[in-house]
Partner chain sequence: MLAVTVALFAAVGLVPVLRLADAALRPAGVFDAAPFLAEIATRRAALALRHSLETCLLGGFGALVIGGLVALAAALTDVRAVRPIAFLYVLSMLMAPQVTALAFLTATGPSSPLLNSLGLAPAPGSANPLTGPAGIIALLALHHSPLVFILLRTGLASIPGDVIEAARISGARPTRIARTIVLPLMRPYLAAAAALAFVACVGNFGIPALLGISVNYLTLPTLIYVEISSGGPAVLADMAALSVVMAVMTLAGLAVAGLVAPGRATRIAPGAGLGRPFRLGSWRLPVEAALWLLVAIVFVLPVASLVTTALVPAYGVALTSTTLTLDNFVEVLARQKVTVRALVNSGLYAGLAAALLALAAIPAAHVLERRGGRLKAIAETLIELPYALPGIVLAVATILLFLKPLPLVGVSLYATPAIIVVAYLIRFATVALKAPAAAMAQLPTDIEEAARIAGAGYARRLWTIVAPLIAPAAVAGALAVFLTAFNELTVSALLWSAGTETLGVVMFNLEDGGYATLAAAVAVVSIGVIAVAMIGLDLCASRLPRRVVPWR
Amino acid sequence: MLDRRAVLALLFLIAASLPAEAAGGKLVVYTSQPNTDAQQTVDAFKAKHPDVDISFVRDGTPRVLAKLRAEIAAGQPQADVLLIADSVTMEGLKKEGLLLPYKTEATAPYPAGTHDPDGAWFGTKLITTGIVYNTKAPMKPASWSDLLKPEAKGQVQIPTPVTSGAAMIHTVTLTANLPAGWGYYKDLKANGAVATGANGDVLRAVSGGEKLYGFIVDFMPIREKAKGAPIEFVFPAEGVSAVTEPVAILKSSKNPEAAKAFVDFLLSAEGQALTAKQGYVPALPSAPLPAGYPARSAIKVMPFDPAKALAEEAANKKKFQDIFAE
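That one chain, whose sequence was just given, in the form predicted on its own:
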């Protein structure tokens, strides 16, 4: 007899094979995806829904939100859909009443915690943060605690959560799940770790040999290793944090039906296959992983509560700044 998850997966496959409800009209997506990824996403949706005149505006999440807020203040919001970096930002927009709740069967094959339970936003992928190390390093780390060893003294660089949303989610996840809590960051600082810049700065420091170890999002070192960079990426034994690049429909959308079709496409098996093709871990558990990643069973994602992280954001930034004296 099939268990509940198998039944849901079967229903999902049946639904995916049915003709999609016709959607049309203009659809504007505001996104923080890299430009190439955004264009591929829009093109794939357009192929599925040729009657939708879809376009996108791409920038970093803070600038995307600044543009959106300016338009709302002027009474002329242009975006129908947001596809941005992190769920904490989405929680803030949900709290302000700016997102349109949407209940969709497309969420059926996903585990609890992937999407907002009220249907305000939906995770589309897992961009995890683990450990990168230079292949010349004397120690191959397998655990977060390995970065506290003498071999790593003065050799660790981490992105600062003061300016990086992904780094803040990582900080909150580690402090909530590691036994030492904030004590882990205090020990990192005592072992000479530096917190500066973003993930790209960590990549340059470790691949160039300026530092031997760092915290970093997974796809950057996996892609650079494939190009020949002398680095390795590790999914630590305790688990990793993850940002989910959520998608949401704005309450001010002029075309909510097309916006719903866009959400359903991203969550579909076809949309998740595109995510893997772009080099990211799909949020859909049954979707294959891209080249360079271990089996999904080897990637343990630690729990994270975006609503709690939003409520404690200012306090967490202060705790981090107090430790690293930024």
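Given the structure is predicted, the values throughout are model-derived calculations rather than measurements. Positions refer to the first chain, counted from 1. First, how it differs from the form predicted together with the partner chain.
For the two-part rigid motion between the two forms, residue 277 is grouped with residue 115, each C-alpha going to the part with the better superposition fit. A two-part rigid-body description fits the chain between the two forms; in it the smaller part is rotated by 21 degrees against the larger.
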Second form
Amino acid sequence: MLDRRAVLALLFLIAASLPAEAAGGKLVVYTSQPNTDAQQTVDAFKAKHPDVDISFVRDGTPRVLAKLRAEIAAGQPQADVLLIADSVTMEGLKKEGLLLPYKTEATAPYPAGTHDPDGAWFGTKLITTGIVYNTKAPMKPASWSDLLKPEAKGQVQIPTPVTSGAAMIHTVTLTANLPAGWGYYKDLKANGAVATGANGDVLRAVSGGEKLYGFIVDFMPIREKAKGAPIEFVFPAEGVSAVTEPVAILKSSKNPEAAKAFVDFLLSAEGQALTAKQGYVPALPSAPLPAGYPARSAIKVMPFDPAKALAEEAANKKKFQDIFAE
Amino acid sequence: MLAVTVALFAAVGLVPVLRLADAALRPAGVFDAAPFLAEIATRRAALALRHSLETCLLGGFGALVIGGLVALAAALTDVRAVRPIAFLYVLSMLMAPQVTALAFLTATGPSSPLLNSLGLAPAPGSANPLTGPAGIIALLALHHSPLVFILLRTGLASIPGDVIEAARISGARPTRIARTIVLPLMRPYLAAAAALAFVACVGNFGIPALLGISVNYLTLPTLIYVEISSGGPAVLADMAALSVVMAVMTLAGLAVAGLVAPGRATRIAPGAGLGRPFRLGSWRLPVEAALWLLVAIVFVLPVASLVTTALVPAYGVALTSTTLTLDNFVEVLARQKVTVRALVNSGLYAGLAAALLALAAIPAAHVLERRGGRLKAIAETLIELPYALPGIVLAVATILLFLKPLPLVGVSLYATPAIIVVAYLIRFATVALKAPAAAMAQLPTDIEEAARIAGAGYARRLWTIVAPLIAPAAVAGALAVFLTAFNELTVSALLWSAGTETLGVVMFNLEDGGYATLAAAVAVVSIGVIAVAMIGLDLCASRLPRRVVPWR
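Alternate state requested, the form predicted together with the partner chain (shown: the form predicted on its own):
In what comes next, the whole complex appears, and the chain from above leads the way.
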């Protein structure tokens, strides 16, 4: 007679060797969402779809892309879904034929423009870039040009487009909309501004009082201020730049069904409510804004040309580097 | 056996470098040195080279002086409480350089809780006094000095006590003993420590990154990092060119160290240790005070800074009884699975690399010492190369080497834990080999010869005679590997994938995402884990070979 434990072990082995699809499958999300938010998003999805074994990889958008490209070169991309800062990067990937088009009912309540008409990517939220200042700062900035004043000399830190997708869009938007164009960045540099790291570095420098002003994505200072950090976020008078943190399915995904479920979840009312709870402006127009933000109509987003941004991406990076490198 | 060992060394040290040199000199598949020469002739590259040289020469020298003095006091004099001092001192080295740098920045910046309570904090908006070359040199020296301490103390403990006893009986003063006995016997260890401190400084990324990039003081590794992150794979050739410059610079440093070391080390029989022969008398208290001050600077200050950051809800909030919260710890330990997974991963990868390297270091040290001849210096230099390259460059070389599926087995290592372990093996081989090689250099040949005459074969002589004698050094080397690899960031930063996150990656990601308080909590947890591991090792030290535990 067989030992009962041996039978159990055998059953376990058989169960473990079954194809992964039978259990809902593996789903890998590559994202630029901060860790806590990414974990919450993944947990909320898991609660709805307990059979999907979902995990995530988190890094700044340019580094996520570098990783993905190395993997594609190796012939084994690991990601099923991308959830990254900006649609310009997504447009580039779409042009290369790397994204899986997906027509979904979930886009019905969204206005055109928040998602790709071919279903290659879908905006999930609105992340604007404005000005953060330390509450001990002598000057309260109200416009982008305030950072060129003598009070801000040597006190400004901004994220670089090489580590942050949002900073790339911000640079393109600001240079296209401010009358001085790239001259604004030259003046910033002349006023002693430093460009280093990502938005998190700006947050740390301004919260810690090492710098008094900075460019930053909205949710970081609004969230930290609520926790007591001595900082304030400003929507400057000229307007802000914005990214939509789009989600997309990779054509190489081994589990497109679970990936589609993930996209639908992010776009659902429930997914958008989670977005608001995390302190972001949801992409869904009917979803209320989190505390700390002005009314949706009061947020003035400066216009931005994605096709031009994509075409000039390398040139813009170089211009930025040339101004701030030395 | 010799041929195999040398071939292995060449493979470990040379293949990644050759792959990079290939990328540097044959950017389009045909030889073309013009872009290489153009890149290294740029003003930025020349400036970065100068910055690297000045910070690493001074930082390495500082580490040698500080670590050397501590080793002398701990190994030769009657200062009290050597164990806790050594324990905390070694623990300070285990903190990742970027964490240490960050903690020092916080502790000396405008929001420093310590300086604020003393009314000494810099005004809001003023530059941190640690940014720039002086701060980089100071932190490099402090951070790498425990490495020197461990090596020199192992060396000092191997000096036979009877020789010194004989000198004392003949009336020699301590200074004369130091000059005529200790120094000559210590020379290989000193050369090894100086070389290791210098190459560790050259390869250090975290300290110049945090203290230098924002004030545009770039060293070679930070320049390479800035170039990669701005240009991506497109600048691979230029970056490889800069890496080759770094490799050359390291070779020059090692050559100088080689001139200092004698051609043939004095062989001494394993015997009774040194004891701690020198009484300090009225100098004991000041020396002890100086040691504790050092521990306060390298350990207490950064840890206190991290703990106060980890206990407040948001960075920049002052720590008071009302703002104190444990929420950051709950978040990273209970809510985010990735932290615990990263702890396990880092322990596993670093442990595996340390164990494999210690096992390989014993035969390697033996073969090189007994039969290496002139090849020994070449092999040791080769194996030093990957350690001298910046981690991020080694990571790129590793990706280039292992992206394609391996021949024969047809499996790609990319996106598996194996690629991280392999990169660790390549990078830290020199750390594992240093101590066993130094121990081997002093092992007399007579016992082995006796065994050979008695008919013992090579493997039997190696594992029953040589291995037990140099095992303590091998384990000390393995420990140094584990400690360095556990918190490293620069290698795994490019090699991790879903599920294979390392501790360094998680901390960096939290920092990058704006969660300074969560990053501090992870840092505190990682220091706690290492401290617990060290205490565990300490408790079973009596069952381990002598001198394995570096702080005892």
